[in-house]
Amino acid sequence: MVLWGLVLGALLVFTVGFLCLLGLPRQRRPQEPPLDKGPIPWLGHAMAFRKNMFEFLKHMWAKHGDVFTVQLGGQYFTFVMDPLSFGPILKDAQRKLDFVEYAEKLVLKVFGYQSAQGDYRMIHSASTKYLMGDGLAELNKTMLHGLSLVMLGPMGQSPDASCWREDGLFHFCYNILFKAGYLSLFGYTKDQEQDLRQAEELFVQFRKFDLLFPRFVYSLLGPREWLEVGRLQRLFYKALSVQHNLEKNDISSWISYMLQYLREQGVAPAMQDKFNFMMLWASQGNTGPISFWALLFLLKHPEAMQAVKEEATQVLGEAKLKARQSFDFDVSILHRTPVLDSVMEETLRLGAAPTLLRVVHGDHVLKMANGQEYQLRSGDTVALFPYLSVHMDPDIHPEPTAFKYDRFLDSSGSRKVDFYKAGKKIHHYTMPWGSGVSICPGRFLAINEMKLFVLLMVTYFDMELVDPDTPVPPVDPRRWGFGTMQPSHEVRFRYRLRPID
């Protein structure tokens, strides 16, 4: 027993000494941002950062100012918190701040997809062609059909659909948006009942992966959880396989275009399967959670709900479903909903918290808006966290924690685009989709999918919270930096299709 104690003690001393050596070489150089290596050699601030990124960065900002470098698990991240200084980072005319390198490492780890040269341009080309203009209009029609199928069933409205039902609002929104989006993008078989069952089964597995996702990215899973992630990855590779796609019709032109490109580049079918999993996550991982926040805010703010309903009546008329009927209207109305647009933009301001990352290639000088210059070291990562530095800035958005449905409407009822910080007009006043080269290429599809869902809910359904006094739940702190926030707990609500007169 004494011998084992000595051995373990020696190992501990060696390990601590080794970690200390790893942390010693890094010292702040002249003109570099303040450096905070943290309390633990090599790990630095990793544990505090992963526990609650928002609170950690708020503390670092107060301690060091608008620019600071922190050590996180052996890597160094320079956070820039002044939104007036974002421009040079997002535009990067010198091409020294690389988004693609970090993204490629992430998708390889999470989805198993090995990116090839040209993939990034291909995805943006496909998105420009099929997720904008006429291509987007066509996909909006497909998405409306998918929502109708999921919400009403293959036969349309059933006679008992007007009965009250109860569910968790988060589950309800995520479930519907995932299934409708999956079917609209990856197609249908001849048996729609079977399609709905498979979509439901996939959603259950998707949520399991979703819950493990933050700790998976940080490599904090336990042994059984690593096995579970592997099982889930294999399940999605099989369900989304190009071989399985051959059995389907109406696969979206967006997905088909990208798969055709991969085939022409000689990418193996197994890698195409992984690409499909990546695109499913990218397209469906955020729309459900944001729709939850949108409906919850409307239910908690009757004046906002009334404004959206009045606008929906203006563009849709007195829309009512008859028995065995599906949702069907001209999707061009999505261009005539400024109130709903403002609601969604405000929801995204409050509910989307991505981190924008750029790897520094070659030592680089960052010039701030106030004229101060900082040296950025090659190999470090520059990071922006707009939720804290922009969305929650009271100078840009007065009462930033409050939901104001008309925050993005000007006095004429049109979209408001003039926002200011320190008396200067600011270009990046919200950044839920990222910005610059890393802006989400599917943002127009995502926002239209969510708008269609909210329009359907406020137009055709009655909704109410089971407990009208229930507060808006806090966000799950594990999701900071990973796109859309999720609630820390469920909110129960009741809903029904409005009865036919």
Given for the second form:
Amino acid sequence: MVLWGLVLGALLVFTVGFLCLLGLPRQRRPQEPPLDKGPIPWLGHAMAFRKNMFEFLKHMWAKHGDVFTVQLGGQYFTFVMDPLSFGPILKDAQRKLDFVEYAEKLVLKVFGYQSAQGDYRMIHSASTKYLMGDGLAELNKTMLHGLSLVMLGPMGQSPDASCWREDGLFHFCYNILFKAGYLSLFGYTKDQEQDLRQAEELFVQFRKFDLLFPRFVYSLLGPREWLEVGRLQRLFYKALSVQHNLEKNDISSWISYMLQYLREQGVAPAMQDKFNFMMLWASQGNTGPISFWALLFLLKHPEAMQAVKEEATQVLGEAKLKARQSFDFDVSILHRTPVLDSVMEETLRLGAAPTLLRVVHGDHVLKMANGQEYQLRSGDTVALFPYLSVHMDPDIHPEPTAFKYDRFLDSSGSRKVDFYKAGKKIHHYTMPWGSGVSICPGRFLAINEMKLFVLLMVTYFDMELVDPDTPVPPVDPRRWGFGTMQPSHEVRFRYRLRPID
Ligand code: HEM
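One more: the block was the form predicted on its own; return the form predicted in complex with ligand HEM.
Once more the chain from above appears, this time first in line as the rest of the complex follows.
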């Protein structure tokens, strides 16, 4: 017993001593941003950061000002909080700030995908071709078909769909967006009933992975959770395997193009399966949660719901479904919905909270808008968290925590693009998609998909909160920095397909 005590004590002293040694050498040099190494050697501020990144950064910002370097798990991150100074970081004319290095490490860990040179360019050129312009117009039609299939079933509208049903709003939105998005991008077999069942099963597993995701990225999983993550990864590799693709029709040109590229580069089929998993995650992890916030805000703000419904009637007419009909309309109406556009932009301002990261290659001088210059060290990471520094800035967005459906409409009812900080016009007034080289290549499809869903819900369905007084739930703080926020608990609602009179 005594011997074990001694061994454990020695181990503890050794570990703490080693961690102290690792942390010690770093001292702030002249011209560098304020350095905060945190309370624990090597770990630094990792615990507080992982617990609630938003609160942690708010505290650091108040303590150190617009630029500061913090230690997180042995790495140094320099946060820049002044949006007027984002330009040089995002443009990176000196090519010293690297987005790819960090992303490659992350996708290897999370999806098992070993990136190759040229992948980034390939993903962006596939997306320019098929998720924008004419390619996007095609995909919008496919998405409407997918939504119709998922929301009405393969036989179209059925009489019993007019009965009231109850569900969790978050589950309802995520489930529909996931299944419609997955089928539209990854294709169908000849049996649509079977496709819907498979998509449902995949959604159940996707949510399990989704819930573990933040702690997986931070390496905080317990042994059982590690095993579970491994099981889920294998399940997704199999379900999305290129072998399976052979049985499918209508795989989107976006996915087909990228897989063809990988084949031509000699990437092994097993690695292509992992690539598919990564694309499933990128394409389906955010649209559901944002659609949830959008519908919830509309349900909580009758004046916004009214404005969206009026606009929907203008573009769609008095849409009514006949028996066995599916949703079908000209998707070009998506260009004529400024009110809904504003609702979505406002929802993204409140619900999307990504972190933008760039690894510094070679010592680099950061020039701030106020003329101040900071020396950044090679190997450190520059980080932006626009949710706090932009979306919640009351100077740019008065009453920043309030949902205002017309915040992004100007006095003529068109899209508002003039926002100011300290009297200066600001270019980055919201950044839900990231920005610069790493901007989300699926953003146009994402917005159209979510708009189609909201339009269908307000046009064809009656819906109400089970408890109209239920407040908007707080966000789950563990997801700050990972993209879109999820609620900390469900909100019950009921809905029915509006009966034909
Ligand atoms: C509400 C929906 C969405 C949001 C808020 C969103 C946001 C983002 C953000 C913040 C990034 C990373 C930016 C960075 O690292 O700096 C990203 C990357 C990405 N997104 Fe989206 N996204 C959404 C939907 C989609 C959809 C529907 C697709 C595809 C159909 C998609 C495809 C991608 C891809 C492929 C990447 C990685 C790009 C790269 O490697 O450079 N996203 N997205």
